[in-house]
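First comes one chain, alone, set out as structure tokens in the form predicted alone.
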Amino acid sequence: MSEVLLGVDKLGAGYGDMAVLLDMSFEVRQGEIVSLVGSNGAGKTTLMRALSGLLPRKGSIRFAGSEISGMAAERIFSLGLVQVPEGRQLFGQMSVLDNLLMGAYLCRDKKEEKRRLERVFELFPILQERRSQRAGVFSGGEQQMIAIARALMAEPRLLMVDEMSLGLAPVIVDKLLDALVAIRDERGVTVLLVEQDVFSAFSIADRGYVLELGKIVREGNAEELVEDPEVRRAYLGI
């Protein structure tokens, strides 16, 4: 069995006096795609922010053998834990190229920076073709490609993707899911996908977790979770 890359134990986080995550524990192993699903308000984005160091948190977060629960966001990012945020959060007035280079801001080697660009352009050729255009003129699906590519420019060990499918057509979501599989299989990047769309999330996952009101209430093999009667009732309406 592969080693644990991300281990979360009794994690608590929230906003001011409002607790959102309550003693949450889960793990992601090296080379896995793990999907964590939950409805609006379950705490998914709060979890992403807490793992990235953008919120105060309690409990233990171990990443790549280091305790990171007390680290600042930039230090966590430099270790290779990189997030694709909900809503993409691109710089719309900047070109595709400039958005991508923002992801490699810690890289000081121009040759290495060029190598990283070539690799993301292999994954998303349309970005190379339109590299000089403003990111804000792209479709939602293309903007999501830019956001994923920007994160890959940081050479992550763990890529955390928050609500990738939100507002996108199913055919576009399928292409992005295929890209995540390629990122894992061809580049060795572990993926944590956080989603409302249960079918999309579990279709590519090795394992999964179900989050409700800040707590993990189900976990297991992704195929088994899709067939779980409680999951189907709560998230699929069947």
Given for the second form:
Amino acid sequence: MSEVLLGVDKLGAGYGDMAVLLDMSFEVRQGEIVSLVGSNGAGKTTLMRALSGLLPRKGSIRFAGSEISGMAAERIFSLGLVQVPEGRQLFGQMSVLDNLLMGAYLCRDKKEEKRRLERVFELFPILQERRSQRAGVFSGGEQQMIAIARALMAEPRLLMVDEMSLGLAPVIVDKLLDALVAIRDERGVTVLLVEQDVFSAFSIADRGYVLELGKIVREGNAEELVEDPEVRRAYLGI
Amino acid sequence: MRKALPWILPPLVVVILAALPWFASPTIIQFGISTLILATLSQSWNIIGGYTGYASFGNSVFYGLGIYGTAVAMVQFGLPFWVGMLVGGLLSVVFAVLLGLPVLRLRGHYFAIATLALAQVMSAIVSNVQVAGGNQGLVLPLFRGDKMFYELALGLLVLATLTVFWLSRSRFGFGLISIREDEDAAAVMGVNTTYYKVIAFALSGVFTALAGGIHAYWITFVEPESAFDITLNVKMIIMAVFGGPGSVFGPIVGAFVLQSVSEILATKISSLAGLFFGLVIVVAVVFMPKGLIDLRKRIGRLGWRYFTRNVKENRL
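Switch from the form predicted alone to the form predicted in complex with its partner chain and print that structure.
All chains and molecules follow, beginning with the one already shown.
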């Protein structure tokens, strides 16, 4: 087994007095694709925000050997824990190129920046063709692609993708899932996929967790979880 | 030649403007001073409002602090003018940091309302402070030297514009623009948003306060009501929005065009002048929300469609 890249232990987070996550524990190993599924209101986005350092949190989060639960968002980001936020959150008025460059914001080396850009264009050639267009005019699937590309510009060690399938056609989702697998296989980037869509989430994952009301209620191999009668009943309606 | 133009034109304009007091009438010089000061205010607002996307109504507080910093230092402590300006500038930085930290957490309308309240509160506070002369205000030593005030105001405007020019091409400015476009995304991309916003607010504040200092010594009389005048803040915004918020020269062009037209209107038909600013903001927001600079860039290609497209794109 490879080493643990992200280890979350008894994590608690919420908004003001309202606790959303309660004593959550899970881990992501180097080179894995891990899916975390849960229905609306289970705390998926809260978890993402807590891990990224955008929310106050309790408990322990270890990432690549450092304790990050007390760190500010930009410090965590610079360690290589990078989020593709829900709803994409692109800089709509800025060009694709500028959006991508924002991903490498903390990189002060122009040459390195260019190298990263070339690597991202290799993965998504269409972005190179349309690099000077405004990000806001792209379709939903393409915007998600830009968001992933922007995150890759930061050379992440762990890529956290929040609700990638939101509002996208299944065909498009499949393509993006393929891209995530390629990112892992070719670049060795570990992926944490947080999803509502159980089927697509588990289709590419090595392992999975099921989140309910701020707690992990099931965990295991992705194939096992899809077969789990309770998961099937709760999420697939079968 | 066309490529070199943007590099030659601005310095040329500065040289012409700097030479102006030696052959213009006193009225023109006076008009020049007030317009240069307004352009500086509008340019300062551009840093926090245009680039960072925080529509500040608190810049009149910076202006008031600059005015009072200078006035109190000169009148109550007998310090020279430049020390007074320094005091005003320092006060505004302290204010920007102390109040920026909580207030800049608010977004959109909430930020605008909170800063609007700050200006009102400051005026009330200063009216009750003994050393600031209370409601009576302070009278500064008279200094007849419009030429000097003119050159000072011009110098400050150049400095503010150089700062904005730097913003437009630096990493720091890029960070501010990303905050304007989507603050959450900027934070996730590793921009320390709190720090960036406070620095932008402070930069905006320093130039505003220095302009206030020049104004105070030039007018030689200060009182709370006019020092913290909220309509001045509205003017800064109108000029910046009219010229082109988030551009380097937009606010200056806006200030000069609007000041000239309103001055002409005021002398010809005084009753209409008051209506003028309201009309301008309505027309600007509806037909050219990106300002004169954007209009000049794109009208050649689009013609009248430029206006109809804007109306359509920004459904009201």
